[in-house]
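Next up: just one chain, as structure tokens, the form predicted alone.
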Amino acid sequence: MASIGVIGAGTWGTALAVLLNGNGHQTEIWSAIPEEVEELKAAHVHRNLPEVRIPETVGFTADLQEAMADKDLLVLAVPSVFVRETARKMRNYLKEGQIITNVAKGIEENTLMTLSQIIEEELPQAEVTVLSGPSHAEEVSKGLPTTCVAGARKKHVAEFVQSIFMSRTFRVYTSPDILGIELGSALKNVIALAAGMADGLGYGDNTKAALITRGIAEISRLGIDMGGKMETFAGLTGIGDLIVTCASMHSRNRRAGILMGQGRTMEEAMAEVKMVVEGVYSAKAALALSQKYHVSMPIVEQVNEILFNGMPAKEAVSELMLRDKRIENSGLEWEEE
């Protein structure tokens, strides 16, 4: 049995705490909001996961030092926009070589850093790992079969994280490609906004399939230029995560996109979803990265136009459909004429 601190009391952190507790680990959830801690202690139900009872053996605390003390693993589960701030708060309590598994998804807008890069900068004494894949909190918390990938630089560290999370309903693979995992998991949220917008406009399965396949092409082009591996983008944290985020109503990015496709502004959509819409925060960073690495990402460009420049979603679709003619895959060769 391991002792685990889950730093963040959102739906994903809570779902993973339920999973880890079910695996026999001693698990404690930290929240920066004392009122939230008291509510969870009293009800043992998360307000956004009302059908899931949190076991009595899961602890709750608003004391960060307590949440981190003597833990074999720390799961960092705060929204991406709070990762740097939270990591900075953790600095004084972290022991040398302590393993942190980041489960948030995003890219920092002003630095274009991945979340693991942020954590390593703020907590150089930590062993930073990631856990990602097609995994909605609503389904994981109910024990529905799910697969994810544990990423780490060292094989034995990835295998340790794998062993902690693995269960009869939660299958975990390992990978050394942390960068590819994080780029796939962050950029797919931007494509999911576009997929939701298409749904909100009343478009069909053909449109969704086009966005998913051309979306993974954009993600792969950028990711490979940045040092990620094609195998990662073709796997669970690439195309797998993209499919589930574009297709499911559990996806807050898709839900926000649907509202924008129906005419809501970005601010109105985010307010209605009532949870952090990571794709909105990653969209500018994705566009900046595409420009930095000179990679064509037309879907990302149009999503930015809709979010921040007031372009109607229907007009953005026309822009995509009327682009210059292209070959689908420039790596394929023609017969000699």
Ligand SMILES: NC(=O)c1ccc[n+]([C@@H]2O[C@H](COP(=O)([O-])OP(=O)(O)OC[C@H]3O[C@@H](n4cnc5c(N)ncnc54)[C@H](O)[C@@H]3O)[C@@H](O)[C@H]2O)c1
The other form holds:
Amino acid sequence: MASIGVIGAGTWGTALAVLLNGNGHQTEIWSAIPEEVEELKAAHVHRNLPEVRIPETVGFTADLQEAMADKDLLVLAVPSVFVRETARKMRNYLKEGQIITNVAKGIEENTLMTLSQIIEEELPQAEVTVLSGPSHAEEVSKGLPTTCVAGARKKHVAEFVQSIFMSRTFRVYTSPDILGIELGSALKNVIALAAGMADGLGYGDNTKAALITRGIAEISRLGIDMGGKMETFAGLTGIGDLIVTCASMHSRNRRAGILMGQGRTMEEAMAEVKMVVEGVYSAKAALALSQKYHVSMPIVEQVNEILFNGMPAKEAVSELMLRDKRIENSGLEWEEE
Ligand SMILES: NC(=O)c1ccc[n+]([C@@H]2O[C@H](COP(=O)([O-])OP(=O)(O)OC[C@H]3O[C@@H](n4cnc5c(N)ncnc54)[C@H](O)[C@@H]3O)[C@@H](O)[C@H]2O)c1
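Beyond the form predicted alone, can we have the form predicted together with the named molecule?
Every component of the complex follows; first up is the chain already shown.
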């Protein structure tokens, strides 16, 4: 049995705490918001996971030092926009070599850093790992079969994280490709916005399949140029996460996209979804990265046009359909004519 601090009391931190508690670990959740801690302590139910009872043995605290003290593992589960400020707050309490598993998904807009790079910058004494994959909190918290990947630099650390999370319904693979895992996880949210917009416009399964397939082509092109591995983009944290986020009603990025496809502005859609829509932040970062690495990312470009330059979603689809003619995979060769 391990002692685990879950830093972040959103739906994902809560679902993972329930999973870890079920695996027999002593689990305590920290929230930056004292009122949230009081609400969770009193109800043992998260307001956005109303069907899931949080066991009495899961602890809650607003005291970060307490949440981190004597823990074998810290799970960083705050939304990506709060990762830097939370990591900074953790600095004084983190022990040398303490393992942090980041489960948030995003890229910092102004620095273009991945979240583990941010954590390493703010907490140089940490052993940073990641856990990602096609895994919605609503399903994990109900024990529906799910698969994820634990990424770490060293094999034994990845295997430690794997052993902590793995259960009868939560299967965990390991990988040394932290960068590839994080890029796939962050960039898929941009494609999910596009998939939602296509749904909102009333388009069909053909359109969805096109967005998923051409979306992973864009993500892989950029990700490989940045140092991620092809195999990772073809795996659970690449195509796997992209499929679930483009298809599921649990995806807030897709839900926001649907509203925009139906004609709402970005601000209206974000207000209606009522949760942080991370794809909106990652969209700008993805565009900046595509320019920095000179990688063609037409879907990312059009999503940015819609979000920030007022282009109607329908027009953006025409732009994509009528781009200059291309070969599907530039790595393939023709027979000589
Ligand atoms: N929800 C999922 O199914 C899921 C699955 C995999 C990964 N993720 C990733 O996990 C991360 C968290 O997602 P979520 O769904 O739990 O988000 P959420 O929207 O449920 O998180 C809201 C929570 O953020 C916390 N918060 C608010 N302000 C804060 C601040 N200033 N500092 C620190 N914490 C603050 C509060 O505890 C609040 O309840 C995201 O990056 C998301 O992409 C989510």
